[in-house]
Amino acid sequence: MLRDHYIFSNGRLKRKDNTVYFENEQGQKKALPIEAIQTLHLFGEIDLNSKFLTYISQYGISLQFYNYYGFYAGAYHPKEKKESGLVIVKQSAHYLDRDKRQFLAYQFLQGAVHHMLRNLRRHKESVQTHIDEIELIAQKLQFAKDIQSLMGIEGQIRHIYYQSFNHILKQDFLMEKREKQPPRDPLNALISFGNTLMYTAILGEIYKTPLNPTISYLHEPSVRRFSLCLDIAEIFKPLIVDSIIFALINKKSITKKHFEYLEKEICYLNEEGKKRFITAWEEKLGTSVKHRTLNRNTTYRYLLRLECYKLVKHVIDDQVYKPLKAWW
């Protein structure tokens, strides 16, 4: 089974015969199994050579780098065995639609919302009036006449839904309010690095399709950006990332020790914080359910990659897009 591999050492990744090795800065060496990586995810200083990603790229195994922050850094793909012209064009035609485009972004974000729902109800003791305001603003979304006035909504609903988390945090764990470009205090850290594992792993499904990452409905696309992943991202971060935290937190498997600052004013998780958080990560995307359409066990990581199916199939007029809303 494939699995990701993450690497918090500096040193060198290097192919010697038909092997890779990882050797860190002491001289010690560690043989990867490389028939069963699926992504490399790199956080130490790391040297490479075009012999070790030619060797890699025909195992079909990404790069993704971060920052010794944990902030995504970038990415290396292998070249994409999937293209078709076909889906490119269609995916494109959406977005260059507007009623096509804003049914899609519209699709996102009853995806998210129905997630972030579900999270406050298993709190609802607590946050009940929370739940109330936000099935009420959600009302406006099918009303919305452009994805200006959607995100504009999608804003007013994610104010009140980060500020739940003062309700359901059981440690002193505070929303004052969200803070991307840097966080700067320990639950905006833990949901950056969250939402960056996330982006990191759509991406790598949406590589597995047809899909074109950069062309996207309720994100904008740039030049640099997989704006795809943010548009898909919407669905899951409420129902992956967010439960993780509050997990995390809830049984104090990460505490504030587990935090440092750079210059008093950057928040982030230190190694120890990081190595647990994604510990949790991938217990989570490893969890199976019993998928009702395809009738077998199906798990997280594989549900990322069926949204994206459903996305191929809506653009080339297939099957009509819905987002995944959790039964379970």
Given for the second form:
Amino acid sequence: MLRDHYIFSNGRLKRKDNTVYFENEQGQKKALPIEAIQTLHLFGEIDLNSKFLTYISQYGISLQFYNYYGFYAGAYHPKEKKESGLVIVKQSAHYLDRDKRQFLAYQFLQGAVHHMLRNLRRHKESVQTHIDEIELIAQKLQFAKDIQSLMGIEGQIRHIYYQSFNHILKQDFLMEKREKQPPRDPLNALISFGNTLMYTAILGEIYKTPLNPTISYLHEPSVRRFSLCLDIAEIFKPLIVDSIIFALINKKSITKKHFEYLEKEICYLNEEGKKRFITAWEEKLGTSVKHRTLNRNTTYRYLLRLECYKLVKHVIDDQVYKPLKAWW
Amino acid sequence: MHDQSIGGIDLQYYELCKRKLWLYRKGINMEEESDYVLQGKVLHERSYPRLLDKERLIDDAFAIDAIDGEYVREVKLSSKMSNADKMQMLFYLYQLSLRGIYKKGLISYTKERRTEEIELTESNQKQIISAIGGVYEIINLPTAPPVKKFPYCKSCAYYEFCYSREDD
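Output the form predicted in complex with the partner chain next; the form predicted on its own has already been displayed.
Time for the whole complex; same chain goes first.
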């Protein structure tokens, strides 16, 4: 099973003979198991050279770069091997046709709302009014005439959803409003960090399929480079990221001391905070559920891939897409 | 219409699963992560260490594993898909015969330590010609043939692709 590897220290990644080493600032070397790695996440300041890049490319390993504050900076992906002209053409056709695009955008939001409500139902006693409100508004999604109105309704739902966090979280992590760029309080910092991990995980899975990550439906392509990740992330953010956040806060694994502020304005997780989040993240993505139609144990991470497969099948007119709706 | 050349693998897939053939030909590739496929790859790389005539590309159209005297050779892990393997071999023999080269085929099944000899006869020549026509028919279909359940679906690299869906 391929896994992700995270590097927090500063240092150098290099290839020596046929092994990859990470050498930290003190000159200590550690060999990395190249056959077992799928993605390297680099949080520290890392030097590397093209000899290293060409070597990891043979193994299909991608690099994800984050800046000092844990904000996503960019990625290196080895040469794509999975392209299918047909899928790219069909993927575009589903964007260009208004109704087809609307259908997919609507489906993504159906998955998102399902998982938001699923989270809230676990705290029914305190958030029943929020649940009722979201259910009412969500009915409007099917009548939305265009993507813009879909997005508007989604915005209303998300607003109520985030307000409900104040009743679910047991520590005093207050959600006033969602602020992405930049996050200004610990809760927003957690959501941003989790969403970043979600985005890179989905991108990693898209690269193993013939889908083109720049052609998207709910989000406008070209707003962000890999906007299809944002579309698919809608379904999985509440299912994976938000439930991790609830657990981390309510079990007090992450507390206010795990945050720092940049110029008293921008809030971010410190190294220990990031480590705790990533540990929970890896644990969650490695958890498996018995898949109903595959009849196989399937990890949360693999569910991301299956979502891509279902999209491929939809665009090639093989099987109509339905978003994952957690049944367990 | 026959502007796309086909190869032995297409015939193999045609015999195994028309859907797999269509997906594969459209660049929807699942094979890279399959353990079975990896095993097969390693097997191919390690086979016939003494033979020089390996992986020969014929007319830029299809590749033959190895030629050993009067035999075209193929190695396979097991004989589970022997019918499909046979079609693949017949395709090579037939293609060579069109070019005036007459050979026999030898498929080695390594796990079972046995080989199977295949000869191009009048009747199986007809069979392979009609299968070649069938391959073109499939790859020209506008959409993928629907999922058809076979006992070997579970070990196919496309299993998750074909069987992932949402049931309410």
